[in-house]
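First comes one chain, alone, set out as structure tokens in the form predicted on its own.
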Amino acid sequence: MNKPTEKKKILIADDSQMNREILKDILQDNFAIAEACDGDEAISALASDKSISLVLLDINMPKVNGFEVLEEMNRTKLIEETPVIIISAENAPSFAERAFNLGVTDYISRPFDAHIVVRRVVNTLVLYGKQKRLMEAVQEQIFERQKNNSMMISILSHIVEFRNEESGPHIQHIRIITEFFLRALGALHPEYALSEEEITLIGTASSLHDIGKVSIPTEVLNKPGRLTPEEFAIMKTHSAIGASMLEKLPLYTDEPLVKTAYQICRWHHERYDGRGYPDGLKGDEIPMSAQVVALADVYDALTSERVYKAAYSHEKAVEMIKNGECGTFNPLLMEVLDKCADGLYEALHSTPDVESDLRKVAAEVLKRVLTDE
């Protein structure tokens, strides 16, 4: 036997209780009916009930009109999942100007005829599941391609580390810890915060961060005990390689994500005093994408065991970093690591959702494509 299809639930929003009985009266034989009988009581119903599939919504109410309910609405981000029909009895082409620039779908005038609201919600109702359903399947597709190229960059970036012989999760941590530092800074200082689609770009172009290190003698790059000048001067020269590699691709240069990579790359053993490598770069000269992966290197480094040392505690790590044992860091940057080392410890030892993170980037992705167009 088939289960019965759940009605979809409109709200009626207008503070004239003759009105909302004539509009139920029309709709409740094919739609479930919620009511409200002022703004107030609208923004509070569509706040708490998820369910709510249309607004049908006057203009002139009491203590919140209709049109503070769409702003409402926008500031929320509610008129993007929950389309709005105005019926009013204001004419004024002005006021269908205003209901239509803050994202109404339809504006029907008083008086109405019945079948033609009928007609009018259904046809809003129905196109809405239509556009919904395309733009889901749209951001799905972006999701398995954001998917595909974490991955792929993902299992070349494992073969180099296989190669170094370093710790199995090193280049995984190098991205989780650049994304904790960058949402981190940006949280702090709104000034540098950047979204979701910027900090996962940013996070798997880190894994590229030695990718140079496939042109290092193997004899050099896992020597367990200190390097001499001579070896040191071969090591360092993995940075300014793995860049040069990146920039004579073939196709791609253009790409955000390489140009990323290739700065990372680069630069990421550059310090903020100048006393770093390849090209002495110093402060902001260096860009904040390097200096993050820069941080996350040392204090992955320090944590994990290598062939030429033990692996130092959480705590052993941010004290050697913050006393300038390895170097000089933005001082911003420091201040996120004094500020939030337990948070990143726990980032450190919690599962990933790595498909939690590109659908919301898919989605980001989605949206600022749209709102391109």
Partner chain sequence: MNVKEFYAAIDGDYEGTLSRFLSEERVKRFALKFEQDPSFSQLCEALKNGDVGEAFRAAHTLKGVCQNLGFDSLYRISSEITEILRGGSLNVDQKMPALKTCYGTVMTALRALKED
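What you are looking at is a predicted structure, and each value in this text was computed from that prediction instead of being measured. Positions refer to the first chain, counted from 1. Take the two forms, superpose them, and find the largest set of C-alpha atoms that agree within 1.5 Å; that set is the rigid core. What changes on going to the form predicted together with its partner chain:
- Annotation for Lys50: C-alpha shift of 2 angstroms or more between these two forms, rigid core superposed.
- With the core held fixed, Asn60 shows a CA shift of 2 Å or greater between these two forms.
- Once the rigid core is overlaid between these two forms, Arg98 counts among the residues whose Cα shifts by 2 Å or more.
The block above covers the form predicted on its own; next, return the form predicted together with its partner chain.
Single chain only below; no partners, no other molecules.
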């Protein structure tokens, strides 16, 4: 952040030294000045000096002209945060039109009036400053809301898991693995690419996949040996029960989070070959969210210690899943597992930066809101 006493910096890009000096003379009492005598210099000044708050840009310059500087600023997205005012002797409307289309804030024709240049520069900086502070404030609000959501859900799922003696960091693992698979799938197959917001939504919903277990008797839930067929039948009810809990919520049943959590609860024990439960769905009948959570659940069960088994290594678990020892999965997810197994290990063994992920989501939400206008 600039200290209030610090002068904001303006880049003057004009091939005429005389023109630069006139502008500098007008502005230097209130602003720090950087100069560029052609488009090339302007581009490198903008790339290297992040303290430039505004650009006064001439159009006709040797080597790289003003339009090309604007095109470059569009490529680097710098135009979104650094306002540009054109000062040009070109008075043809087509020039101004083209400059505005390239994102300039204002167009001042020569000969310019010193007062007007200063006024327009100050106005532009004030507006940009306000907009920037507003955007930061909104983004912070979105972030706080996301954070509260995510906190409530992790408390809730922790309560559910608390009865389940074997769980440990299960919920967090499922979330990390789920989000990892969704991102990796989108990277390998762009037609499956989801936004960060959607990925976070599915990741959050994944925390609720076992809520139905609250209705499973503790003797069954925490039985240290193999379950009898009757006990297994009881255990299997947890997915339908969890889904029905969500379905019977007095409120929010139309919310994307609840709908996604419903899919995950109900269908995270379905199998791609149709041999799962409770509905025996097959292939793409199973929503991708539930398919991914199912795979995450299996991987985490294999790599965790249980009363009846030791933890398998990452390599062993990946191998067992690929060999089809733990169910049948979507070939696309098997491809991800095959190509991205190292990344999965890394994602699970690095400290998750939940705040930074949530900030990314907040930025994405804000951007969407602004472009919808």
